[in-house]
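A single chain comes next, written as structure tokens; it is the form predicted alone.
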Amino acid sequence: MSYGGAAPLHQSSQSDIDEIENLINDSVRFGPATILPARPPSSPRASIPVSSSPFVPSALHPLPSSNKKPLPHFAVPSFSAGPSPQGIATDGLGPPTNTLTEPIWDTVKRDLTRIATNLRLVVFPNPNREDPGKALRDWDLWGPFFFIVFLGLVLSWSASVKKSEVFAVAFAVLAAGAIILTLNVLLLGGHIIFFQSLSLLGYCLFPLDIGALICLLGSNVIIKMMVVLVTFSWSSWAAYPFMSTAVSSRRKALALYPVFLMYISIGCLIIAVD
């Protein structure tokens, strides 16, 4: 088949057009072509139900309830915050009561009671001397400070000249001596708290304070020597159990010798001041 005025087609294109025309003519001549039936529809799938609630109820049966008995309730005992017997705290850090809002007189009275208790436990005979941990568990520094200042004042009153220098020398010797003796015990491997040792050495000055006060009232040298000898022995006896148990038995002499030397020096100072 050809068309006037049209450009000739390629041989393959012309054959394709002829084939299409033949198909059209056959369909007109023999009736419409048979159309194959469409694929039967597939079976409907199960749909997932959508609920508006965020929680889907479980289809499992609930477990049977057990007949367990409830656990017993134990009451926690309450501890009182009051002071422990004999004014000694069980933790070694003083009474646990709040002291920020108490009256001043209550604070002074509590401190004086603690000083009197520690003085009785250290200087005077008592059953707790065999256990130094119980004897000076509630240590303080007010008592040692008072005894050092009092001894310095008594020596300055006993001096006829340069009273202020006597007080300064006595105070420096006592304070520095207590610190040096404490460091000596710690360097020897002693099991004692630094401030606890200072407190102990300060309380042991109480007999020497009494001796200095007695020597202030009299001027006889022999009486002074006897008083100093008694008070020195008393102070050494008070310090012995605490310092000896703080170190091992092999180093006991190294810990006690400086203590006795300091108390002898204080006794000589009491006798020499006139």
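Superpose the two forms; the largest set of C-alphas matching within 1.5 Å is the rigid core. The structure presented is a predicted model; accordingly, all values stated were derived computationally and were not measured. Positions refer to the first chain, counted from 1. Compared with the form predicted together with its partner chain:
After superposition on the rigid core, the Cα of A253 moves by less than 2 Å between these two forms.
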Second form
Amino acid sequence: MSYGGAAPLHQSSQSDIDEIENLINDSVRFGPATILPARPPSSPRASIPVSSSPFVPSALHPLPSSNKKPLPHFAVPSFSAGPSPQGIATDGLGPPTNTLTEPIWDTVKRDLTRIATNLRLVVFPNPNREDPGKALRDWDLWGPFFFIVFLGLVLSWSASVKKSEVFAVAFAVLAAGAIILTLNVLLLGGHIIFFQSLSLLGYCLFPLDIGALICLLGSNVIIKMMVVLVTFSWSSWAAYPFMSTAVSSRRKALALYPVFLMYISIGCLIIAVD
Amino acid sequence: MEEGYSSLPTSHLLGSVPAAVAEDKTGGAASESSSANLQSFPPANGGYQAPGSAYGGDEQATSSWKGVCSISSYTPYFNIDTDIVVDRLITSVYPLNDFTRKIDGNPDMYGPVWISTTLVFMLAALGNCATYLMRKRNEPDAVWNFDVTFVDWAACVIYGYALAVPVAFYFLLQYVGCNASLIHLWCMWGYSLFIFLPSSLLLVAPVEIFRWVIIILAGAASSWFVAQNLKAYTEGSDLMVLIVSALLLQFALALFIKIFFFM
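Now that you have shown the form predicted alone, what about the form predicted together with its partner chain?
What follows is the whole complex; the chain from before opens it.
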């Protein structure tokens, strides 16, 4: 459905507006299960940067979507290299930007920025730590995933025998542990959001990641113990405010004890793996 | 919803209606014995409780069951405060016979779950330490080797025991006609494992005689706890065979812990 050539805008910009409006209209009309037919992309095509004002005719970026045939539905999370787990990226400037056509680097950069921001909020001292609503409002699961896998890999590298078993144990304990800890808080009558809590427990692993890396490089048991002690305290300090405010004060110790148990056992695993 | 009442300073009244407790307090000894037969508050059946049913908790629990995947079906079993958990832990090692009475109105699953999990990690970690120390004693140039399969074995044995044995006894008790509640059995067996936590700390010492003494004492205490509570639970019926078998099973677990992890 093209508007013809009498528009005053740049030709590529008009086609972009067309495409966005078509996608919106089609999504409203057909519902969420439709695959829309491919429209031949016009060239040269302006890319739509996420944050700056659109329709800057920069012909530098090759079409990332030129090889993709059917355009998936607009509301589906973008399928580029670093998919955002949160669905449509709306930045408040009028029609939602299409995360399918942005360059891959933009997507990856956005996710990395979010990981860094969340890390700074959770693990490092900042005035918003006491309020879980503000602290991890923009939670994501990529950060925790990277940290868990990284910790498993480092432990696996440190081990001299049964490397894959060590990785399996570490990964299972951390992943299942995060889920079980969240369920524990919910069962005790606490008020948290399930995935936000998973996200937070994953981010609090970051100090233990650093500790494991240092222990991989050194080999003295005493130094390992000191490093693990410091990083374990740091992790617990990071997780404490969120967990303790989630349940009533008479059950605070019941909610916190499993968190300490998990971090202590991972700390012992870091020391013990030779 | 239970959360709405969490601000009331009534942790000792968990599971009971406040008005009912006022009469019970004059004659009651331990505060938890006054927790009557009401399992959850507000009561789901509009307060109706079959008179004289000691296991009325079961009816309450099943009436608030919203399916396997809903968290709120399991919340009544975690309706517990820190001080109550600590009290139950202490009761499990102190050889007085009032544990059954304490969990009667409000059996919790928090204790069994986290005691078993702690025991799994402690056995894996301390078992490795103990094995290394023993080898170092016999040959001075032994090298530390972390055997990660201890975690697998500990998890299978402890979780399997804590899950399967109460289920088996539940069915056996039902078969002989005694009305049993699975949750109470799980709770009791879970708390019976608590004594192995401090004893596994002591078992690290690389002196063989000392280790055997510790494990025999711990096994005996734990088995005695199980037998006493099972007897109190099946009051009236004479099920000596079942009780003795429970006692022997618990002792066998203690021996297995010593032989596998701390040899």
